[in-house]
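The chain that follows stands alone, in the form predicted alone, written as structure tokens.
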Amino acid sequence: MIVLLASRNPGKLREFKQLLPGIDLIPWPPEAPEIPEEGAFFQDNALQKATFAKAWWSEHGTLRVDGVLADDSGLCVDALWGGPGVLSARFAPDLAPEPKNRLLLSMLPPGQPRGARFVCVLAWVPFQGGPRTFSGAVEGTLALEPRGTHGFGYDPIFIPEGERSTFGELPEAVKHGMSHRGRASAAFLAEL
């Protein structure tokens, strides 16, 4: 199966070669346009850039592809108000991503709980039916400081929950087995 993954982000282009094996993934081409996200919730974006990125493809693609994955997934903080959320990729745009971590655990209250979770929402659109949404989520907390170099974005600062180590200590077997993106995956695979 070849399925083109309408993302540039290479931390999600090699997760989701580990987490989805037997599939030949594609990344979105460098010469297409940006996708598009503007929705309010995980599901909505996905849908949105899995349709933009079958339509595009359609007209400009060179290889035949089985259908267009897309993955909208986001840190939830409880002290934040379920922030940044869908516009965890969009948080601090200009930061690297450990001095973007530091800047999200500077902006969480004093004394407050540290409750978090990981949510992924994967939007499938094969070029024969329609559209379906795969979801995955995992509970945890935030760590005092970034701790780990394994993974991207805010995997050194997110601790899952019955974990001591954060997703960027943890081995990526371990991590994959209960992230987010892991379990949307999980479910993906499943329905194929």
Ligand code: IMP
Contents of the next structure:
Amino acid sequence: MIVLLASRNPGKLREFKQLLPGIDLIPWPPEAPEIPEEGAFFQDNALQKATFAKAWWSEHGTLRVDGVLADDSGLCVDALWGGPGVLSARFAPDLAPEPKNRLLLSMLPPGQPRGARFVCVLAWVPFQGGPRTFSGAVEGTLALEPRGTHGFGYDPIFIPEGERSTFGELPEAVKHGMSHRGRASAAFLAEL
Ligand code: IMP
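The structure above corresponds to the form predicted alone; please give the structure of the form predicted in complex with the ligand next.
Let's see the whole complex now, leading with the same chain.
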């Protein structure tokens, strides 16, 4: 099965290659336009990304694919009213991951609860048939400082429920077994 992944995020691409073995994933090509994400909810954005990518690929694609998969995801922090949430990719965009993670942690008022969750919505738009969405979430808390070098993005500051290590410290296979993207991918695979 050949699937166009509507993302250029190298962290997501690496994870999907591990999470969806047996599926031939084509990343969003460098010459293609930026994929819009203008919605207020993960689901809206995932559907917008997938339908945009399908329309562009129908006109410009060089290979026949079975469908398009899009991921909209983010870190929702309780003490920040659910932020950065759908804006996770656009939070402090000029900062490298380490200072960005430190900036986010500095915004947590001292003594406030440190609860947070990662959320992922996948939109699947087959070339024949209607769109479907699959979601996954993982509850956890924010670390006091970034720890670990595995994964990407906010992984070094997120401690999943039941663990003492951050996603940045845990082996990737352990992350996949409990992560938002791992859960949404399992639902997608079950549907396929
Ligand atoms: P978007 O889905 O393109 O809007 O980007 C989601 C953003 O959320 C990413 O760029 C990361 O900053 C963050 N994010 C989503 N999933 C993960 C994850 O598994 N680990 C760390 N950060 C993530």
